[in-house]
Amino acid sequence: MDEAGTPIEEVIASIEEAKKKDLTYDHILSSMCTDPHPIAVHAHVRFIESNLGDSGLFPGTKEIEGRVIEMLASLLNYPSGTEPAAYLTTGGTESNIQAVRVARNLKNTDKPNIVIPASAHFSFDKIGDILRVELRKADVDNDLKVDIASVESLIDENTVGLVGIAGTTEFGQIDPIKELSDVALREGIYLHVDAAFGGFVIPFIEEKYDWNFKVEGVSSITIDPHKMGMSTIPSGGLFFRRQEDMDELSIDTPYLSTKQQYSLTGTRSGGAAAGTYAVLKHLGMRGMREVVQECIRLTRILVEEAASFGIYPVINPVMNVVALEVPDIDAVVVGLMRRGWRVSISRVPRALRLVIMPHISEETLRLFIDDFRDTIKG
């Protein structure tokens, strides 16, 4: 840091130079984040100094968080007539940490383990290390959903919880949450659903799934507005079926304006809460449905066009995530990068992973398809 400081104009110039090095989302098909809606940006900036971690100083911001929780609760089929046990997080990783922390604390064992799908997000590997919980990874079936028999084989007296994914990161698949619920209820253990991505997709697609609090055995759910909800980063949500479970996270905060905190982070962004509120309030269910259905429409175009030059999906997409079987996949990824596109590769099976987020227009998608076709032929 300079002794004398730097004139504002020079600071702004250096910021702009750094920003030029960032990629713009329009050529990114590997990310589950997207350009935030303009109204979310406006609201975020308006509340940028607000700290939900000391919410007694920012009662208006706390009210905004409450409104967001109510809207998200409706997507998650939260039990009616019950005040949601929930708070806004920094995203899926924090939400998943906290859910597993609750599951661990609820069961008295010196050697806790959780059973997760092999397809689970890598945040669970962090969780195992942070919380000292053994991860037991269940196999997935031919549809890349968690295999229930494999889950059951991994459960023992030290199992504190099960995890199901509603919208897997690599393939967009929805685990059989109802069947996981049956196992959890029978065994008397906690069930967490990671719907960080799918929580803003599944309610708006044609096919119906059992995945949220409508399923009796679901204990908690992760949902991320900064993904398909088009809010600003960082914006996540964590919901518990029972207030008693959330109370496992409570700590006293004697020198703040509030008596307790549930969150993992102490300081929490009021800006992200306001951004989430603004975009959801503006779009409503109809607007969100239109956004999701457009992403699904473009996903179908991608699959159909890829088939025209001999490239097919590993599985038929459930949502706006596509995994394509591609020969010489590493060379194809490099070829696409040289043409300005950013894509990714799934782990098992290895496939070209593409996510059709709201920032992808039909015009952009068709430019990608043309380059993809040329890269394959090349």
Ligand code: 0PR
Given for the second form:
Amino acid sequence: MDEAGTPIEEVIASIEEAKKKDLTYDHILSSMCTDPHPIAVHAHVRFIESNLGDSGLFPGTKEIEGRVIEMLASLLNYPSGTEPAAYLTTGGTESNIQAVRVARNLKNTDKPNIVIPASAHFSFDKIGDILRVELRKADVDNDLKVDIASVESLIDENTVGLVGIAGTTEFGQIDPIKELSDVALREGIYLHVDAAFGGFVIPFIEEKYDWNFKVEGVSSITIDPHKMGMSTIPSGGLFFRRQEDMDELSIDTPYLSTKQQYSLTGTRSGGAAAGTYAVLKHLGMRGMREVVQECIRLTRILVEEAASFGIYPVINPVMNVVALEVPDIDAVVVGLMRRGWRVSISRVPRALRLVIMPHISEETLRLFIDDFRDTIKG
Ligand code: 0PR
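Could you please show the structure of the form predicted in complex with the named molecule, as a counterpart to the form predicted on its own just displayed?
So here's everything in the complex, that chain up top.
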């Protein structure tokens, strides 16, 4: 740091320099985040100093967190009549860490392992390391859903939990949660569902899936408002079916205004909680459905248009994530980047991964399709 500090105008000029280097979302087809809704930004700024880590000082913010939890609980079919065991996290990574931490602590073993789909998000690789839990990766079938026989073959007496993904990061696929639940119930094992992305999509698409607390064996769920929920970052949600499971996370906080804490982080953004509340309250179910259905409509246009020049998806998209089989994929990605587009490549199989988020308009999508066609034709 400089001894003398810097005048405000110069500081602003310097942050604007950096801001210019950042991309705007409009040409980004690789992200699961999007422009937050303006009402979320307004609410976030209004609560910018609020710390949910010491919520006795911010009872209004705490109340808002409670209302967000109620709204998310209804998306998740949380058993009614009980106050949800849940809190707002910093996102999918924290939620997944905390869920696996509970699963590990509930079972008495020196050599804990969890069985996750090979398609799981890389946050689970961090979890394996942090929590010292062995990761056993189950195969996926031709539809890129986790294979139940493979899951069963990996379970042993040290298995502390199973994981299913409702909306995989790379393909937007939904694992057979009901079948995983049957295995979990039969074997008496904890089941966590990672719906970080899908949690805000599945309730609003036409096809119906078993994926949430309606499925008896589901112990906990991750759902992220800062992805398809159009909230500000960082906003994640973590829900437990049983309060006593969440109690495994409880830490005494003697000198704070509240006696105990469940979160992984200490200081916790009240702004993001307020932002999340504001956008969900404003849009309601109908507004969210419109947002999701527009993303799905555009996804279908993309798939149809790509087929017209001989490019097909690896799986028929379930949600607004498409992976396209493209010859000479690295060259195509470079070509698209030269034209200003940001796209990504899935791991297995390697395919052109595109996420059609709310920031993509039909006009933008059609410009992309034109550039994509040209790039493919070389
Ligand atoms: N679980 C699933 C299914 C996810 O897709 C993700 C993130 C996580 C957990 C972890 O969530 P947090 O990143 O909130 O901790 N999925 C995307 C990814 O990492 C997120 C993303 C967002 C990627 C914006 C790129 C980007 O520009 O691939």
